[in-house]
Amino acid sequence: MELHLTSEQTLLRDSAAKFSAAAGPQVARAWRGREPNFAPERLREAGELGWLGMLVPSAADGLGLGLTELALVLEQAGRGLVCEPIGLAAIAAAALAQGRAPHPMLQRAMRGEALVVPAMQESAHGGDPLAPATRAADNGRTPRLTGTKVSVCAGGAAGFLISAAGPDGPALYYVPRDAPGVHVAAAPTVEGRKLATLTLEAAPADIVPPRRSSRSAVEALTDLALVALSAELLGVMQGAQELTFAYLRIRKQFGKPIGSFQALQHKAVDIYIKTETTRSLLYQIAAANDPYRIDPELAVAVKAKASEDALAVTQACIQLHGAIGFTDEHDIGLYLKRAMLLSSLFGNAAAQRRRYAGIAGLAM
């Protein structure tokens, strides 16, 4: 797919490209083990360029950007293994400043000076997002959440935008990482960084109320959350295929680039058709619909297209590296791997088509 961008999205698009050709695989591995696992600087940076608030609207100090200019940044992240969590950032930003009042923590989320992020996701395998079974108890003064949230990217977080069932619905509340009743427990994965389980008990919480155009605060974060890491996986594909591409043309076998060959070439045709039907698909998404009210099957259906692609572009990129492709020490594994630990955040392709089945009324 071409894209027809503007002035300022295409300056958009190559400051996110240069902020990521700083980054790449070797910074990645580099990464991997620590805690957290992201340069906190570099997280600023991206304050200090407006990405974290491109979504937030212009009246709360935000860039009052739309889904396309997320994805430009978010694609350009993913292609350089930016381990710094800006989409999760920019998301949880827009997310506080949906009420009539923003949060007090939305200037300093912008700024990257303290880190927010969704923990929303209760099953490894998915489920309703909007029926949590995170309950809040609301005592007249402070409302208060007891339960379980999996795979929350909690390196390095000062908060975190929760997803409970509360008096009215569910409801999406902001708790501090320090607040009483809160408990992390991280563990490793695939990909080198950790995601943790958060478990609360009794925990005081500030109710995130929705923006007024949204028909509720959780379901507008969770498409928007979907959006968002199909981008950065669109921007993993990418980068996975350039690095493969770039092999294929160099490698010799029998006297001859093994890029000449029939076989791999038709993989390599399969590759790049799969980059670019997520492409087409994740930009007509974005250019169609608001950040605050996405159409939650379109938000499933480009979250599941994205999530399975990223993994079958992935794996062929490594088949086509021989048996260097296996080993750790090569750069093109870490592309697998992050596609890997994307696809399951909030829930993976089986569940994105569970969802959809339920959204549309279908039968499975």
Given for the second form:
Amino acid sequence: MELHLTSEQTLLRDSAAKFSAAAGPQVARAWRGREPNFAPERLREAGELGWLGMLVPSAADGLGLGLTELALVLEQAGRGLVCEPIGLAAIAAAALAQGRAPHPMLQRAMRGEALVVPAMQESAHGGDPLAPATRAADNGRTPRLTGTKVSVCAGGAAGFLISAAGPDGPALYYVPRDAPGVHVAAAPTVEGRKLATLTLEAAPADIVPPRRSSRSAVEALTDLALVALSAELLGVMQGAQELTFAYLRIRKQFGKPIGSFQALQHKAVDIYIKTETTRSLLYQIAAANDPYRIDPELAVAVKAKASEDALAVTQACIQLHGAIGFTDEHDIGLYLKRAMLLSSLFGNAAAQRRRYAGIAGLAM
Amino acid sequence: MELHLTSEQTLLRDSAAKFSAAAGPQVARAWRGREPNFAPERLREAGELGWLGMLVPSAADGLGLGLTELALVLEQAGRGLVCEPIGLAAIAAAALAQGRAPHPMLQRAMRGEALVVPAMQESAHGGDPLAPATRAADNGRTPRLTGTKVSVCAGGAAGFLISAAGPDGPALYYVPRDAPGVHVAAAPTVEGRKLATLTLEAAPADIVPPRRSSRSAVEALTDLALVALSAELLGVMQGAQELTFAYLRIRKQFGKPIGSFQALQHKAVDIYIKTETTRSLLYQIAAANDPYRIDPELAVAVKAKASEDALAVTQACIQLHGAIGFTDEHDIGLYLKRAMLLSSLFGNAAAQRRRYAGIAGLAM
Amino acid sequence: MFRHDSPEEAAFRSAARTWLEANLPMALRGRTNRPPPAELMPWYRTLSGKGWIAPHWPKEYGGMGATLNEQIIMAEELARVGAPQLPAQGLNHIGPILIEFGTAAQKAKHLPPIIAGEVIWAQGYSEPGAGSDLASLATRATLAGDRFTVQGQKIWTTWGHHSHWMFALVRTDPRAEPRHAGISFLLLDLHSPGVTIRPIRTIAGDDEFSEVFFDNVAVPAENLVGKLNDGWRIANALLGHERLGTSNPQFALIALERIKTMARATGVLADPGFRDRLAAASIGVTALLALFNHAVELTNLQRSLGPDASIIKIYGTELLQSLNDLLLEAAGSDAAMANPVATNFGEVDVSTPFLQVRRATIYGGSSEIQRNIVARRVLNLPQ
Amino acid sequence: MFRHDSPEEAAFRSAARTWLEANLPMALRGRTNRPPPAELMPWYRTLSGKGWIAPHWPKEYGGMGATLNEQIIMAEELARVGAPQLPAQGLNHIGPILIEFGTAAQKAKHLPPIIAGEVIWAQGYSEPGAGSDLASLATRATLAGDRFTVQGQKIWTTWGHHSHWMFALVRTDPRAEPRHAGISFLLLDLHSPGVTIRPIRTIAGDDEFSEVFFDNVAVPAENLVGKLNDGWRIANALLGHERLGTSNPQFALIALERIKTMARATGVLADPGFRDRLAAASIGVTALLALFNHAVELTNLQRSLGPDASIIKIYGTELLQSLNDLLLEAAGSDAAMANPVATNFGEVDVSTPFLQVRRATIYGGSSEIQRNIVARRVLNLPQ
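Moving on from the form predicted on its own, kindly provide the form predicted together with its partner chain as a structure.
Next comes the full complex, and the chain you just saw is listed first.
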């Protein structure tokens, strides 16, 4: 269903759609396996368009926009299989802008000149993101981090935002990639980019203080990441269904377009329902929440739903394409692979449901 | 798919189908809410046909048949919504025939003159049937049982087979309904019969020893009950799908039989697949297992599948009937209600899956 | 969760809550089946006396002229206190239709008794041979002079046997092509000679529905709404609202609470396997709330939802069924009990809502018909 | 689980197990993708040398003349040791077809090289415009004198680019009604002039399939199998066997073990919510084993499964997909890794089997086509 947008929001979406149209499956295919797997100048372009600083308060030279604007841009990024990590960069910039004085990296991160990405996850199933096992030792001057982070989108990153247990509990830290004690080991994904395991051995770090409205900097960034990933997953669903519905209209078998067969029509409707309910959930959450203080029950809920639905939708889209759908030459498989990656990051659907049961108090 | 049966088995099935055809939805409807909700003379007829003693070894005057024969009869009972508790009576007779000397009740139970039913369940979710909380105190002469059994099909029962923790661990006991200390409180089900809570306060009981081939009398009766309920659930699915496929062929909308619409055809096929896979599983288990020593992993598996599939199938059958399907006047609803009851007894699908994970060692 | 009351709305909510708590009889709260008229209509008239019976009607016709948000607040507060469902055909269907399409005389005659709770209305659309394929309906109305003669049969008439009047679709031109071009919208007094009504008992044990037979029933020509043969358009004009209504997330929220209570009582809430399914169900309800709120926003902006309303019905009703599957699971071997199950946390009715919700994906346009509509009219898939 | 070996069968199983353990190269075990011919065919010839390459062929043609039970034992033991899938079009399709329908000359020429592993066969049925609707195929074979001239294109040809010969359905009567009455069954040498083959890479990264183009390819008339225009019947004669083959429960058992290993490695096996889904999956595999065993029993009795074979394909392949969904879940954020994931319990390939199994519900007749078949031919629902 149509969204209710302001004219500024509509312009932003159109501009993101244009950026996204210049990407698309063919470009995503060309970037597969490269390191980094995106065009640095396109990331800078996103910076120039203001997207990387869109959540950053205007006092820190950002656009001070909200989650709706973030979701509009990231939905288009997912829809066009954009390779540039706009979402990760934008939420990292938002995190760097916390505290009284923004972190020195903020300006470069907002301009897309230096990519900063979150590195929060410690196990394949996410665990409890608010209780990191990575330790921050405070030897009086510079905190030093020791621990391991997994499934980090490290390609092209100049630095990381890392959750660690500090002297006053869990806190967020910035660590440059080239800091001593930082080791990055990357392996390829089906989707084209690599995921890295980050090993930190007494790596020197800067603490990133929370914004006043947040419960904590770790929680704020975690919930923001869940919403950002959900928005991109929504776009993946949207792109996959557009491709599929178009195919249903033109492909003929038994002398008729296959989209005229009732069983396929009903599958198409189920795809549409999954996409539209995810859309409503995402944008209603976006409209009702401060980017620095998202209701965690809702952040977890939308990541659970978007992760599950995006896998189901992209799988169903392949089925509706028939044999052409499982070839690498056709684009629809790229959407499934993107869904596989994004749905798995920061905890898959089942991991989110586990957290949800706790947050929503279902055991009581 | 067709079963591979001996000519004796085919005759037995035909005879059961005839018995069942004399029941059917109209008769089941007429018996709703009565106490007992079946015809005692029909139970005696089942006894005369040898069905109640079919599992009883020939040494104890039974037919000494196997699980395949039990399943054939109970499938027909489910298919025709037979009200007489043939399955419960037959497995109780099998239990009474254990040990060196059969229990004195066996002859009357086999003839259908006195109904004996299992009373094994202690909580709505079944719990661990092999570790009953009901206690059997042995005061030197007669064991006395204290505890509570739930969801007992007590209507018309002259006595109960009760699992209890005795001096040598869990054991099976026979308790007459009119024994001192036995209290039966019944409440109606949607299906027409009542389920009772059985309260035992130092009720005098006879121990029912296990058959030599069994691991224990409690386990043997539990696994037998799971297979018997599954067979009846299969019959419920079979009856519901027959009614529904016939309706799809004759009911017209938009000038065509509704069974010509592809979306409904595919739903019908999904119903058929659930029924047929349950059938294969049930009869393969029946062919490969001794009635007194069923592989518990398989007994639990088939009850899990039959319970889940029977609910799904009967619900889908109502949907395929459209508005007529949710009226009490139409028969299809009776199948759903029978499925609700049978799937819930001795642990529903989820409870069986919990047990299965333990038995199959999935946590290791 | 997604919407916050304005100060005025909060004040309205608070007033509604206080008044409902004080005035709704205890015996009417939390009923799974709709109470019979003798029990229900006094409460209808109490609401009416307060002026709250028709939040969505304009004030000039006895309504509250409430905003959509206020209407939702009212629905939420009624659900919160466990209020029973009122007969809705007058308030939600024929009322708004007459306000839009009725003559001054029709409005004057029929609207006040609806507000007052004096006349209960029934909807006469479905027929035995015209369910999903409504346009094939066969009940004939033949106009001669100043009256129609109606011959035929309606079925699945909600509360037909408790109703005084029916608004019906009838065939007035048997030769029209397409067939729906020969259908008119007629008001029928169910006390007229030739009308026979037979209640239909459902699998849930209630008698929400009836069959209504018309044997040469005389209907004054003035009871025609709109023009002759224009009934199809009139009946469909306000369908989007109906779909929004049947997917009100309040039903899902009530179902969710019922599951939790039952699961607590049987102890299965302690099982993480069950909790996983409960989490999925709860996330589904959250999505329905979002979908509904989204639809309300668009409706507030006067943008018609159009055929997208169908997806709310599909998602809402199928979710409600999966919630009731979970209720059955939570109840364990109490799943099939006919009466409410007594627990340490109060009585919980398991089988009634489970059986009732079978009909949700069938009436008001089955899930299959809704999917056909979405495939053709939203996704533009070929015929 | 459901079937117990006779003493003779147990002896055969034991011999097979010992020999396979001793002779199957380690590098070929547990591969998710089929190894290329240079790696695979030496193993094919080793099996052939042992006399075990064609358990189901009669001995006179170089097979084992094995019973169905022995064939299953062989399949189980091959799966147990992690043997790779062999090229099957020669052994399972054209071999049995020639044995049934071929001339003496065709048998003499074509069967020995299949047994010897010298000739790899491809199946030429699907075309770009004829997938689900196979009868609409357009590749033309025109007979003039003692040769056909073939013009057209085949697609989804398994291992086409590794194959030496193709058995194909070709149109020999363009005007025949119904259309499948104008189709013949032809053997084509893929080294003939005018043949072009292009491998197709799949989303799983393998190149199992190809496109094959025919540009005025000359084919001797003696390469016709059966009569002219009788190809449809020949191609369909042995389809039931193929469906039984593609639903061999061994694939599901391997998938189940892979899930358990991954779940143990990521620790999610400790979560009862996951275990509940694993239990459901494991029960599903047990049901597939039962269904398969049931089908084998009926086949042993020489009763044709007929269209019921379709439900084995539907159930088997959809179960395999749900198993791989669970594998993805078990892998958590390692789900999208392109290469096998190193764990404390060995390497586990997650994405390859997940992506490979997409095709299982599409090729060999999609799930939708199978459902159409069951609806019409088993359930007798109207057209």
